[in-house]
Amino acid sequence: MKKDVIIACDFASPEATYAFLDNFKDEKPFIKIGMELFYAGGPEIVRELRRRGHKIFLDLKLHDIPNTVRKAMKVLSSLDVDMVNVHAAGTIEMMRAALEGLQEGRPDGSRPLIIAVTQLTSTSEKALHEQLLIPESINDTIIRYAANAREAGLDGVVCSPLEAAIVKEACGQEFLTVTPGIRYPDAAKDDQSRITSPARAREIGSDFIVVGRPITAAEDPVAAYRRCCADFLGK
């Protein structure tokens, strides 16, 4: 799958989201479904947001045992998704499952691709020390994550486009990166501690960025979101 970017459609209701999809007339952006938008609209909005010929991410960060995320993802891998992912901090063996499950899925033996969170966008180093209890550094911690996310067979990690390149450097440059935290310099940081602008992440080597109230609460999320393909793909 080519570099793209992601349109975060983090709405309270399917009707929103196709409200905001039909200002689109030209594009058929590669949207991410997260928790708040699965639990209001379930499957159903992705089998139609498939039908209106959307790509998706579905951001539902599965972390549980490894039985429990087998048989979870096996069920999302028959949804038609083009991309799923669990929590890094599960353990390799719960990722190898989440991945059997996937491959399970599907019988004609394709899968969606399969990312791990290694951190929040929001989690500062601050809080990783204070109040998870980790002592290593944000940036060793995410290295360990994805190399873990690598042994267990998954494509990638989800990380902030500032760990993208020692993400690439520890796990090889065909291991994908998927970065929230994406700001323009003129933009609210609203909620992120760890932010770059879509021409950054591309130098740095992100390979998907996740572009949500930049696009989603623009005047014109069109232009918003023609302004971050611009700029992160050269289109």
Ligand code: C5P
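Please give the other form, namely the form predicted in complex with this ligand, since only the form predicted on its own has been shown so far.
What follows is just the one chain, with no partners and no other molecules.
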């Protein structure tokens, strides 16, 4: 799948999501549905957005025993989404089971892309050491978890744009990096700290950027989306 801008539709209800997407008359953006919206709208919102022609990244970050994840992924794959994810902390065995489930979910042999969350950006090094009892640095765990995801056969990882280059170095250029934390220098950072502009994310080698509030909270969301596409995709 080619590089793209993914809009994080972090809305509380299907109605708010449809109202936002109705702004887009000439394009069908790739969108991300997270836990809040999926738990509010259920599989029906996924079906409706597919009917409307959007590509969908279903960001549910599965993390459970391999058998449970395999069966859950079979269901998600049958919803015809384009991208799903798991926590790499669930182990290589769990990630392999996730991949199997995705393949089982579609009779035509296709499957969604599957990427792993390495370390959540909300996890500090202090919490890693003191609460999770992991003595390594955050960066070392990110690289190891990304390598585990690659060994399991996954397509890539979610990481900050600032980590995309080290992930590519460790796992190969074809290993996908999906990067949130996108902001323009002239706009609000909100609660994001490790941020990068769309143009810089392109230079670093991100494959997909995930952009929420800079588009969803913009006065003109369509113009904001087009600006991101122009800067990230160079068109």
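Everything quoted here is computed from the prediction, not taken from an experiment. Positions refer to the first chain, counted from 1. So that the term is clear: the rigid core is the largest set of C-alpha atoms that superpose within 1.5 Å between two forms.
**Q** Could you check, with the core superposed, whether the Cα atom of L132 shifts 2 Å or more between the two forms?
**A** Yes.
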